[in-house]
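Just one chain is shown here, as structure tokens, and it is the form predicted alone.
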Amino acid sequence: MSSTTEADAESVLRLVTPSLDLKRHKGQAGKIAVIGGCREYTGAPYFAAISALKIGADLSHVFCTKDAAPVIKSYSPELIVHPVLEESYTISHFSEEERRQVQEKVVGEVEKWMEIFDCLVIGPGLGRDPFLLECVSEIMLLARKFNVPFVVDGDGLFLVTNSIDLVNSYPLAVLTPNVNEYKRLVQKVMNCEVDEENTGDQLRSLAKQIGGVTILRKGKSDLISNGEIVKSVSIYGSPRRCGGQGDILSGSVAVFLSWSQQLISGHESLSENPAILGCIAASGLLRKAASLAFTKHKRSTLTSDIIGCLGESLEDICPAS
């Protein structure tokens, strides 16, 4: 029998969400960075980054390709956009040495900022360009060097599935696979198929084999494990499955993970895993916001409508005053 237990998401949200205090200064409520955004995909990094702000992070950065930057900037003046990533087509005529220099420059531009970030979101709108993925691999290693937590979603999961060592045994890594991404991860790491009869036990085993990373398996019920415990979040939700909800989730996990770390570092009596708390809080809030958005918009519900309900949904659980 699986030892999966339903999490009390609302209690976790109340626990980790900091109160608004006039004594706090800009940045103390979270500085989040999204690594993603290329020619084809500009919506996903925007959704992740703006969701972080809507929940209550103070600053949200996006590191994307030069082609994606003007588009993402046009969506909102609230985001700090860095057009530093490069794709293969821009360096197709470069020598190996020149390619190496470009990669060092890209990673160096991110490193300038790394120590200020509370959490990264890696993958929304990233695409699968080989050179871009090489650069992002180095950025992930850099984050580990600085002990910065990161959430991996979208094409970041494609990268990780093919290079497990990037996250192996890093307890500050969170993977947020959907059904297909999870299937590929199970096949790669465990060399078997997904076991729908023992989902919790298989998830725990998968997280353990990757060295204790936290995995949030998205589905009808979200399942969360770090290789030791398995929690589920089954509340709220919406039958409308518009694209982009995973991007909201990844940005939300980043904020709540950083808040959980801040909370636990200030209370020695708290022994909870901040990544687990962050996943539970983010999953619960997204489901509540999606439910509220669907109540208002029904079939026409879009990801932007759900983002618009994040603040109201969090306020309902954790009133600002």
Contents of the next structure:
Protein chains: 2
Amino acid sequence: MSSTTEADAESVLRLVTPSLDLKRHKGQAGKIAVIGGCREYTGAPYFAAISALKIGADLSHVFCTKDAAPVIKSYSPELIVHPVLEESYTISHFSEEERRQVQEKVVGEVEKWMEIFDCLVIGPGLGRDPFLLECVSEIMLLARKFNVPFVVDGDGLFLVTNSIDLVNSYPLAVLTPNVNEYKRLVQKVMNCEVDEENTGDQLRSLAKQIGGVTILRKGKSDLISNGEIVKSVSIYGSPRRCGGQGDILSGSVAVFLSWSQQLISGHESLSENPAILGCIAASGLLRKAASLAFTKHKRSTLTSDIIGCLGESLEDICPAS
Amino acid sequence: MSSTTEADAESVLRLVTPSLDLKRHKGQAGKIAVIGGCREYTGAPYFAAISALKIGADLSHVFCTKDAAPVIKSYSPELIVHPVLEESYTISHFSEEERRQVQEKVVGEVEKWMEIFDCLVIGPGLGRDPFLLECVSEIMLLARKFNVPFVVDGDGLFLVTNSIDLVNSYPLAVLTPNVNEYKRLVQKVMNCEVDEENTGDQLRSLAKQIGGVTILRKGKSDLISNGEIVKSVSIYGSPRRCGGQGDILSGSVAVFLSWSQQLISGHESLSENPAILGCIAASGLLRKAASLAFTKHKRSTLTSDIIGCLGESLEDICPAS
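Could you please show the structure of the form predicted in complex with another copy of the chain, as a counterpart to the form predicted alone just displayed?
Once more the chain from above appears, this time first in line as the rest of the complex follows.
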């Protein structure tokens, strides 16, 4: 028996979005970091990082390779971009010992910032370079050590699907697979195929089997589970499927998860799960922004147009004053 | 007994903003230089430099590292960007003698421009590289030799807090610390903690102890002192705390300080302090622009949006014709 219930995404958005206050200072509305961006991909980490700011985070960092950094920086002066990741081709002539030193340096560059971050987004535009993914594995372990929540998307899911221990039993991990990424995750972890008849139950089993991480399965309806409850978000949405919308979602989950954590830590009586709330809020907002962008731009709608509608959509649901 | 009085920021803006005149030529409305921008940070120096232009300066230069230059150039063709600063990693294999030569070259590249500048902004996106900060120390001494005013913000404040002699007793130096930077400054210079009960008096003591430099302490109300008087600016403002607003302020102080100096040098009877006037005007304008941007963009407001409102805000207070 399926127990999936539709979440009231707009109420969740109103619950978790903090009220603005002149007494607050820089950083208190959230400091997010995206781990991603390589020689090949630069748009995805930008979309994730700028979405976080457009929703209301105060600071958004990107940790990417040296090749990707100038391009990501040039998209927007609002981001803080660290050119610290390395791909195999830059160290191909290195000895094992030298490679180990480079890896230590890469991880060290992220470590010195780690404790200031409220949430990481791991994966947008990461690529699949083996050396880079090794470093990112270490960064995930580091985040767990510091108790920093993280959202895993894109090539981060490729990494995690093959090394499920990286996220296993970490309650502050959120995975945001699309149809194909979800399929691989089910095959790898549950050793079976996706059951389209019992999507909710299967999602719950999957999340439980990974030790209670939260999974947001993107689709016509978004489905969210932490191994206990299953929620769906079906409001709004757009028929346009341009690439990059998943990056908006991962950046948004990071912000709303941070805000939910902040909210819950201040209210002992709230028994809600911050990762679940973060996913519901992010899904609801993206679906509304995508729908609004589509009414404005129709077939021409691009991811940047949807990002441009995040503010108006949030304001509509949850006015700033 | 505190003697902090609220400044009439709008009257100050009207007083110091020069009337436009078809007979004037390029440069007369101000030539500003930002010293900042390194491998890691490029947004901050851009925000400071473009803000100066948007307020009405004629020319805005940026002196940054080779890595930062193409990115800052790409943000806007309006800026003149000099890729002259060096970080330690580019000279790590140099001898002591070679490093000294590099430093001389860096400082020389700035020196040949120095006398044309009406004001420098030192610090936005500077980073904390030891070699780079050594060069910037020399640039500060040079500015003092040429009697060029300078505004110190961001990592420039990190440098100055640890080497207070760089600004000590220079009446044309303005420091613009935020809450955390102010705290470190008080600890280092006064050897005590911030006294939130007597903020005005403590700020005046601090400014006096640094030999009468002007300090603009950013906060819910901005507080300004040169060791003699204490002024506050509390009008307008926005609850959004996205990173980068401090860069707008530092670029704005540079322009208004230049204009104030120009005004006062032409009117013997005016006994006002140009640094104090510059801080009041800049604070008032930023607070109005931030407030206007917030009414338009709400939670989605980014620093670029505030910069986009500088012109409209200034025009509203002080029409160009």
